[in-house]
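In structure tokens, one chain follows: the form predicted on its own.
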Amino acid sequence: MLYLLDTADLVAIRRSYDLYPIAGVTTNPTIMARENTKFLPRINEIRSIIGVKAMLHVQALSKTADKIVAEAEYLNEKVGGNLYIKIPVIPEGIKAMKILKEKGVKTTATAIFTPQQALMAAVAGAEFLAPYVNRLDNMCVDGASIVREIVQLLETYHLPAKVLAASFKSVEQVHKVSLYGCQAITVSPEILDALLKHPMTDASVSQFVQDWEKVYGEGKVTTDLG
């Protein structure tokens, strides 16, 4: 499982690198746009967070082939490293990531909603594919069976490319995916935190506390002993 941050959060990116094992970032426009900074600088402050070798995934916003893969090649040229361009599984969308793959562009699949945009991304060079999870759950729809129709589509036809689920707003969500076997997902910080998250965990470790102090000492841990 490779686990990568949905935020553009300067301080969040910082925290969540300093704890967990996180392979990269995501952003799209309406994160950058919750940031309300210029962008290519923010970007580029985020690169200089987690380093050359993490990936980081930015969308580019046109509507073209053509267009597309003009903001592709300037990202990479102002950003670099280990980057991946973002783009919608729209037909312009497609044909941009066949030019793009040609080119040794890498690029991720998003906004996918069904397993044959996923499927189709996957056939014209897309690295990752990105499907939305909870947006599904909220269409009435199973956003994880989703997933995992998308990498049994990818096991059949012996495709390359990783599922990045996205969207998610709960942990049940992303556990649910993983059991389907998403390579990769994205999630806010919040809901990093709450993975780990559970009151009996909690509650173990005050215990572990409060026994060893009755006998050791408050503050003391083991390289206080001799």
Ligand code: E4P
Second form
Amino acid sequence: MLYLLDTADLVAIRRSYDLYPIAGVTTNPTIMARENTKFLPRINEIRSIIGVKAMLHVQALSKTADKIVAEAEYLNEKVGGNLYIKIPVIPEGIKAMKILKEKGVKTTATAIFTPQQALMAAVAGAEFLAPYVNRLDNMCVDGASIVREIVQLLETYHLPAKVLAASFKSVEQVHKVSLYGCQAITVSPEILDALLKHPMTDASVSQFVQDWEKVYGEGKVTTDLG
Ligand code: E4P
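What I would like now is the form predicted together with erythose-4-phosphate, since the data block earlier showed the form predicted on its own; can you produce it?
And the full complex, kicking off with our chain again.
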């Protein structure tokens, strides 16, 4: 499983990078607008926190293939590192994915709501496919089952693309796509923390410390003892 952070909040990125095995950061136009700051400086700050080897996914805004390609080349020049250009699965987006594949520019197909959208993007050369799990669930469609079908299609057709499931609002949604063999997820810092949270874990840790300190002294740890 590749864990990615779906945020442009620098404090949250620094904290999660320090604590967790994070493979990269994803952004989208809404996430960037929420930060209400200069676009390129913020993207480059994220790059400097995560380093050049980590994945950084940045979305193009244009609606025609030639302009999407121009955005992709601009971002690769200005940001660089292990960069993925997120492109929605509209017809001009698929065309842009084909062109960028030829040019050696990595892409992530986004705004995916059906397995067939994902399949075509994978055939066009996208490296990652981003289905929106919670937005599907909110339309009374089981988002996780769409992820499972995409995983199956990639196996059936021996396509190298990976599923980067997105738009999560619960641990249950993450758990279901994990069971279905989804290769990557992008989640908010809050959902990432929630993946680890369990009251019994906290209670067990407290009990261990309490028992230990009765014998070895308050605040003592293994390295304090001979
Ligand atoms: C990532 O690719 C998506 O843009 C993002 O996860 C969408 O999340 P949302 O449905 O919470 O806006």
